[in-house]
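Given next, in structure tokens, is a single chain: the form predicted on its own.
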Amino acid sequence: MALLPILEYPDPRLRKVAAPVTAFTPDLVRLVRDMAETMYAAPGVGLAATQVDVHKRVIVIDTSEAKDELLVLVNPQIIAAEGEAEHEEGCLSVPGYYDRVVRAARITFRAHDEHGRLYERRADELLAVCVQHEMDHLVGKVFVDYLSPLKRTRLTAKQRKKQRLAG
């Protein structure tokens, strides 16, 4: 297993749309393991392959307190969404920044695990937020896209300055 570098906003690679996974191979299982290790080390509760510059429809999530309930979503789809809820969100690609985002309160999603087994699950609270947040990454969307233009402009300038100073 290996820790993968996480892309940071406003890196343009975060805007790439992920391609569907067409083969469930040992390489996919290895990617899932590396993504999980990276997410836990960050630490975070979710990570999309896009965030580690792999543009495939793969997500890992673990919202459990003990960090022992890894959920793998390959080629995920939201098949039902209900209600509306506002939660504070953060993102491993936007370290140290948190803001409120409105999303569906409850969802039902369908996905494959890393071995190709199809499953369906209902989610609310943190899991619903996390699935929606990570699925946005797969279509090139970052949670800051939900913010006002002023907040987004300020955050982008701050992130670019941080990257200039670091690099």
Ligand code: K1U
Second form
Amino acid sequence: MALLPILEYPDPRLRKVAAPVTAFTPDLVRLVRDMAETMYAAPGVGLAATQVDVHKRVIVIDTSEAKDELLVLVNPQIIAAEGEAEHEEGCLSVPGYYDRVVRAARITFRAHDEHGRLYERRADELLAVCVQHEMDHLVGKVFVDYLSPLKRTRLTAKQRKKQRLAG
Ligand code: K1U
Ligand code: ZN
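What I would like now is the form predicted together with this ligand, since the data block earlier showed the form predicted on its own; can you produce it?
Whole complex next, starting from this chain.
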């Protein structure tokens, strides 16, 4: 297994749109294992392939307390959404920054696991937030896109300065 480098906002590669997975191969199983290891090590509760510069529709999530309920979402689709709820969000691609975002309160999503098995699940609370946040990554969207232009401009300048200083 391997820890994968996570792209940091405003890296333009975070804006790429991921392609659907067309084959369930040992390479896909390896990618999912590496993404899970990277997410647990970060630590985070989710990770989209886009964040590790792999532009395929693959997500890993584990919102359990014990970190023993890994969810793998390949080619995910939200098939129903209801209500609105505001939650504090973070992002491994924007380390140290948290802000509130309004999203659907409850969703039903459909996805394949890494072996190609199709499943459907209802989600609310943190899992619903996390699925929507990670699915945004797959279409090149970052949670800071929901912030006011002023907040986003300040954050972008801060991140650019941090990256310049880091060389
Ligand atoms: O997409 C990502 O960068 C992962 C992100 C997922 C997420 C968290 C909270 C709300 C929406 C989406 C994170 O995991 S940020 C880190 C984090 O929130 C966390 C880390 C350790 C324990 C619990 C939470
Ligand atoms: Zn994120």
